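Single chain ahead, written as structure tokens, the form predicted alone.
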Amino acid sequence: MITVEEAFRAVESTVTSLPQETIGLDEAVGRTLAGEVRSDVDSPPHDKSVMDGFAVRAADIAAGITEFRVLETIIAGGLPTSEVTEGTTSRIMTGAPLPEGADAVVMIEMSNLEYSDPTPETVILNVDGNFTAGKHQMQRAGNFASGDLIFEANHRIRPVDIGLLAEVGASEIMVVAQPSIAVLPTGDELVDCSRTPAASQIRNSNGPMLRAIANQWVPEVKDLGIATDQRQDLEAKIRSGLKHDVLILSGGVSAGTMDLVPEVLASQGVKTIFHKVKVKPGKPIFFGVADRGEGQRCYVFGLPGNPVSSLVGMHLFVSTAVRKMTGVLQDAARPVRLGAILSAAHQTRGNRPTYWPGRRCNHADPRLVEALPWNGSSDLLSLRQAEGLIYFPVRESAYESGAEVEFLPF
């Protein structure tokens, strides 16, 4: 049995990134850039006004000139046709390019005009306070210049990044491919959640839960149904699952007489990387790898059948593997751990570190977390309020209120 840290290192050292592919921006959110992105334009592409007003020479304002002859109106998307010279100005809209000769903009509020007024032949500009060249304008390439680095490789694209990618012409981008994931719950006791369980049966809760979690990572997750504890059925469904990049099983990985999963996986060419981790819940977790040919692999996770045990394994180790496969750098592949403070005393027992369902309990202090009432690895009810897992290292004494802990948000 290995430690949690050893299990993380084993996953990180075994899993490799998938190949690259080209996608459009509509598909880009959540994907990882396979290469850097540089701008092909200056932003802004010209010296521009950041106000509606009048483009002037700052020297004219300093000289006390107040009445100006208006040359033209320049709108965003248009181009100036006249040079601003002494005593002249051009009416200009926000975002429009400054005309030649102008080096500042006077806001329309400092003129004798209203926004809706047509452009007159002359305008009175009454400027208060210090007015210098550069006022209310942005210089060409003030944000970034053509050729500037916009995103480095391995950046995970967020919705807020899409506008910037569009601005720099990255309508198609190279990203790391997404893995295909298959989910296979096992056990004679399982029936579909649409059915009423008979005596000794339970509904299949792990399959829908694990698929829902995986769907947060990739758009399509294969449901392999339920495998019974019969070798022939288990072998057939595992063979189907091994055609994918990731196969997630739940149940059948402990030490019972019907826990056939490790044995059947071995018969199908799956090499064991580890089996059993010193963690609570989730000790029997299995991780292995199978060669699919042509340099392709299937990473196999056998999660315990108890639902919270499956959840913990999914959140800790399967998520790390998927992030690594999709190009996330190793130091960012593990689940996020946040420093937190316990709101009340808490006692854990046993010789394994525990990941306990918890939630933030004070909006004024987001570091304050509480351990929820929890009856163990089969208790899904506590998860309805859970926002993540509180990590409790092995400790004989109780954790006092105010103790510092780590919180792993879902």
Second form
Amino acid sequence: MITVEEAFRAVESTVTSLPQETIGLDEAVGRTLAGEVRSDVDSPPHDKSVMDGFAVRAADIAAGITEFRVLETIIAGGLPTSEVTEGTTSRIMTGAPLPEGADAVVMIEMSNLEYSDPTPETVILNVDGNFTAGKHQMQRAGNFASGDLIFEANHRIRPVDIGLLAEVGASEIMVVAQPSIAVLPTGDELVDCSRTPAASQIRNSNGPMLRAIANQWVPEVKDLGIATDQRQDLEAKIRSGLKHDVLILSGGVSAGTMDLVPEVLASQGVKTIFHKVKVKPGKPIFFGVADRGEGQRCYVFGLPGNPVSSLVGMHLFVSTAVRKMTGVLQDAARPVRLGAILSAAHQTRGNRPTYWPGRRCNHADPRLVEALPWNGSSDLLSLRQAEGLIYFPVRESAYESGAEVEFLPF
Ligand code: AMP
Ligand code: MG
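Go ahead and give the structure of the form predicted in complex with ligand AMP, now that the form predicted alone is out.
Next comes the full complex, and the chain you just saw is listed first.
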């Protein structure tokens, strides 16, 4: 049986990035840049005022001049027409281009004028403090210049990046394509969650959960319904699932007599990369790949049926695969792991490294995490409070309060 680390490496070395496509900026959040982005403008495009006030020569202020002749008013979006010379000034608004000759701006608060006053022929400027060339103005290209590198390839676009992309004219951008993802829960005992289960049945909780998680990565996730543990039905549904870039199954991957998923996958051309990982919960997890022709592949995950097992497999390995497909580079593709400290002693069960539902328990110290009461892989109730998974690497062991652990936030 392989280790978690080996499983991560197997996913990372198997899964490759999808081709690129062009999208509009409004659809860009969460996508990964396929190439670098450079600016087509200087920012700012001209020397500009960062205050409402008067554009002057700093030398005039230094020489003690206080009364200035006003040449014009320059608004943001307008262009100056006159050069500022000795003893003259132009009224200027925030964002407006600095006129020729001027090298600084005096705030309107230091004049004898109110904001709402019309522009007079002369103005008194009483400048206090240290006033030198460059005051209250920004130089052309002070932020960046046309041609400068703004984002490197493989940057994952966040909402805060959108303003900068808009500023540099990236209204259409090349990003890595998104995978199509299909979810197929399997099991004779499953009924849709809208139904009342009969005596031997349970509701399909994995299907909606796995689709919801996948929906955080891609806007549409294909619901393949529920497959029974009958070979024909399983085969047909798996065949349609294999048309996608990612097929996520749940159930049917362990050693029971009805656990047909691995052999049906094999019969449909899916090559096994791994089956079973030394992890708790979720040991029977399956990962394989099928060729769909024309260079396209389907990555197949068979997650164990118990809901928390499915969740752990999804959070660790499926998410890594999807991030890798969408262009995220090696190290960043794995789920985030934070250094954390146990708030109370904890005893793990079983003989495998364990991912245990947990939460941060102290806002003053976000490093403190608490292992929640949990009945094991079928117990979704404790997830109500969980904010992530606490990783306990040592098998069957007592962890003391204050022990250093890793926390994987959802
Ligand atoms: P399996 O991996 O098929 O052996 O299933 C392991 C356990 O998970 C069994 O108790 C199943 O009833 C349960 N299970 C399987 N699929 C689902 C599902 N979609 N939703 C909730 N529980 C499930
Ligand atoms: Mg089953």
